[in-house]
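First comes one chain, alone, set out as structure tokens in the form predicted alone.
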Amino acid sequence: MTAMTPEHPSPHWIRARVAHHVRDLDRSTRFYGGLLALPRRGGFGGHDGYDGQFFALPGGGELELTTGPGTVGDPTEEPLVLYVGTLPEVHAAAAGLEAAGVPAVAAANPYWNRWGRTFLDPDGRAVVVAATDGRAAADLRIEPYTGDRDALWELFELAEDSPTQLASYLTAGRVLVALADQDPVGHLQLVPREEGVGNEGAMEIKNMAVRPQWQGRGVGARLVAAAVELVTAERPAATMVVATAAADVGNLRFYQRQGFRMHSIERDAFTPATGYPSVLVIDGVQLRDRVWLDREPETTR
């Protein structure tokens, strides 16, 4: 095998995932999510006969558990998946690997054949080069959600570590969803804020999340923009507010990019008394305090 050349430069990897095909998805989910306590990061159902669950791995990356028509032990059902941003990048990376003499095979799961290419390493293990998703974020639709909120529980759960708290507000306010075909890949919940930050007619983004495989592609920004448009049309003088963990630097950066400014800190908001585990850690920082941010009405900006 030869090294990458100027004609075939090294790919720009943006995330990684390890896939396991399992016999019993519920049992494996209990093992990885319960006994090993890996954080759940959503899942899917009915994709070409496959169901799956995602888990965050320590230090970065994800574990994907799948069950379906494939065979446990098939190397193409147990791949290391390396993601690039787009399908053209997949084709470029694949061309470089083929030029280096790396054998290509068809994956058992049609998804990997649709949005990626599968290769075998020197020991016969499968490596998939895939786009972060086969559909561009530009193809998404943002629209009001009127269905059963329980169907969105896993999406809500991505942004809420307390099942007790989530159950208390799941049905409140209204929800916008980002749809790829008919699949919800992100959501935003808006509720009136009756007291506290911006309490004079303020609207709060109570819960918002984007599925991991769609993150980093502008979905969250489009959801916030749709929420701002909705609030401006209905309540043009209303301030918008949102709260996030002080330890979550990524969320703080995201909301400030959407025009929110820090307003105040609520100390010890995440405790067992409010329904949260005794110890939660984000990027090595213990989760304890909540940061409130607000965004002025469009009419005063």
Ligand SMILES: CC(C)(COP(=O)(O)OP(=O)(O)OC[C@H]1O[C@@H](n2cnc3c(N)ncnc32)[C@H](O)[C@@H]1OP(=O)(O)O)[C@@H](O)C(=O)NCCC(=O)NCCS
Given for the second form:
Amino acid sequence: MTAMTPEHPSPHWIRARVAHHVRDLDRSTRFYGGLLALPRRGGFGGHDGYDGQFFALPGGGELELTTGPGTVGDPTEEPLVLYVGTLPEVHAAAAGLEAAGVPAVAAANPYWNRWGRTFLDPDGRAVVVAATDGRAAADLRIEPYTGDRDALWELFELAEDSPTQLASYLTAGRVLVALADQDPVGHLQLVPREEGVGNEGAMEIKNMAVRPQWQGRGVGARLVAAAVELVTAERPAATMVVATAAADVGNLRFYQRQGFRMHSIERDAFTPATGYPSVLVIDGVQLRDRVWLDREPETTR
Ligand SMILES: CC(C)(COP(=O)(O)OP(=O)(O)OC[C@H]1O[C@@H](n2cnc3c(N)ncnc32)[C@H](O)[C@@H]1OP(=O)(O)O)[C@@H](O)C(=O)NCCC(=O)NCCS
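Follow the form predicted alone with the form predicted together with the named molecule, if you could.
So here's everything in the complex, that chain up top.
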């Protein structure tokens, strides 16, 4: 294997996905999402004739279910997908594998040929080396969203574990979306905060999320920057506030990187009484307490 020589350095993997081509997408979605209770992480429809659903796997990584023109049992329809950030990184990783004599094949699903290269492991199983997406986060457009909020349910769901809570605020306030072409890949919902944390006229980021394949590339930061700009233009003296789970240390880091500071902790905010599962664990920490963060108005920073 030459993928670790100076000419072919090891790829920098950023996420992984296991794909299953299924006969009946609804039935398999009920199996993995319902019976096995894997959290759903979005989906797509009509891409080169393929429909798909994504699920989070415990410990990281995703399961992708697809239906379409392919054949169940075709190894290239059941690949292990290893992601790097960009297409040049795909080509570099592919060069290392080719130099080592690993057989390359064309995938049945054109998506994998467009964004990756498919190889066969020693037992003939397919491994796709893919780019998360060729488009840069800087090429996205951030816009106010005026369409039907139900169409964004899957994005909102990424940030809300209680369907009851989500239904109660889905249509509230205003929403900014990050669009890749016409496709919303991230969103941020802003609502006025009546009382509690924040000054008079405070604005709360009630829900925000970025599709998993777009995370970690600056989309979330751009959405927060756009929200700050909007609030500053309309209510220059308003504090911005946001709440997140104490268990989600990644989110705590994210918001602090965007200029928020910790304000207070609401213990036992996430309970069955408020619509949350009785035991939910994020990265080994039980979901229980809510952390409020706030960001001073631009004028006083
Ligand atoms: C939280 C979320 C919106 C961030 O969006 P994103 O596009 O991935 O974030 P960005 O790429 O703009 O990240 C900006 C910075 O935050 C960091 N960051 C983002 N998510 C992080 C995480 N989970 N853990 C650690 N750091 C994280 C990034 O590394 C980056 O750091 P840098 O400034 O040092 O480069 C996104 O991860 C998401 O949708 N998560 C699932 C839904 C969710 O939890 N929403 C928030 C509910 S309160």
